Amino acid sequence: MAERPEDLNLPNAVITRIIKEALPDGVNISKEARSAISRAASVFVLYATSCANNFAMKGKRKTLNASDVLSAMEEMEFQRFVTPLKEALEAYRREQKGKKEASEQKKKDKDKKTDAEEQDKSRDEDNEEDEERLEEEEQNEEEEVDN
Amino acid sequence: MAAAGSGTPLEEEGPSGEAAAPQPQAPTSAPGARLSRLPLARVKALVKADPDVTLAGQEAIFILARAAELFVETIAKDAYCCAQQGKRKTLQRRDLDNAIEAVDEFAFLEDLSIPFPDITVS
């Protein structure tokens, strides 16, 4: 399964936006420079992944986690990224937690509703059974009279 | 930092990497707490391209995406310094090359003239 090189590039529009916001107003960027930065970003991710993976393997883990990536940043001499990354991670965890709680709440509400509906249904069934029994008794009485 | 290894393993999402419009992640509720703008699916594809990587947790992918953003900002600003010296308002490829040469942390980027690094994915 060969990956085409363009699959491993990050979207140009997003890269351009990040660059423009990092630079003062009125500054432009040539297509070649933007393309080179985009490729540099991909190489950065690959290099960081490889570094992070070393930390994971050292910890005898098969799954890369956030702290592996942070350790990789320090190893790559990008310590200045560590603090903003930690903050972003906290925000991300909060958001994930919020999403999880929201969906659990929804599920709880749904279950409560289903339970209430089932109770009503079983009450109706009991009533039906009673009515059938009454009808049978009446029929029996009639037969006796005939005899 | 308590790393409890709580990252969930990735699930297969199907083919990604089409050249269509980028899909930015959900906007944040809190102002200033900017979550990643780079699509996590693309970052995940890059991570999976490494044959030594078995699995990567969602948090790891997210941090890599955010780190890549910070990297782009950093290298753009460094390259801009060179352009400024030449009194230009447009960043050129050579500004980037100069920045890579000048900044130690960018050493891993040397020789970006090759179209893409030598990665073989079997």
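So that the term is clear: the rigid core is the largest set of C-alpha atoms that superpose within 1.5 Å between two forms. Everything numeric here is computed off the predicted structure, so don't read it as measured data. Numbering follows the first chain given and starts at 1. First, how it differs from the form predicted on its own.
- Comparing the two forms between these two forms, the rotation angle of the smaller rigid part against the larger comes to 17°.
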The other form holds:
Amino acid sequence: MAERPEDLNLPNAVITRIIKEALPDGVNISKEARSAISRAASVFVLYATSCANNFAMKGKRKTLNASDVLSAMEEMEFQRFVTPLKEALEAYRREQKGKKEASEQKKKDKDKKTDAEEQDKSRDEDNEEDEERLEEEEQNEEEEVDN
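Moving from the form predicted together with the partner chain to the form predicted on its own:
A lone chain is what you will see next.
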């Protein structure tokens, strides 16, 4: 755990960015209000984490998962956020699946390219060996003709 209460606060830059995105253009916020929102957000995250941890412990797990967080939201009486959170979670999972598939495809393409390069290299080596054999045969023939 954190040694000081300030260690539990969310980064000011993150809070400021979220506030700016939530407010209409031209609306400013005082330092005191930003600080209050920052503390409130930190308390909310800690409370949500604690509630989600209770669900993980009931499930005899040490790792919190998305269903623990969703259950915590319902327990904290934030039901109206459950549907948007589920939608965001599904979008995140689709994005991750797309990234994984793209990465796998890239790896397959790289493997195919490597295989093709190896085949080309093998062909080149075979051609060099054939050329060397032909040269040796020609030299042998010339030597036989000279004899």
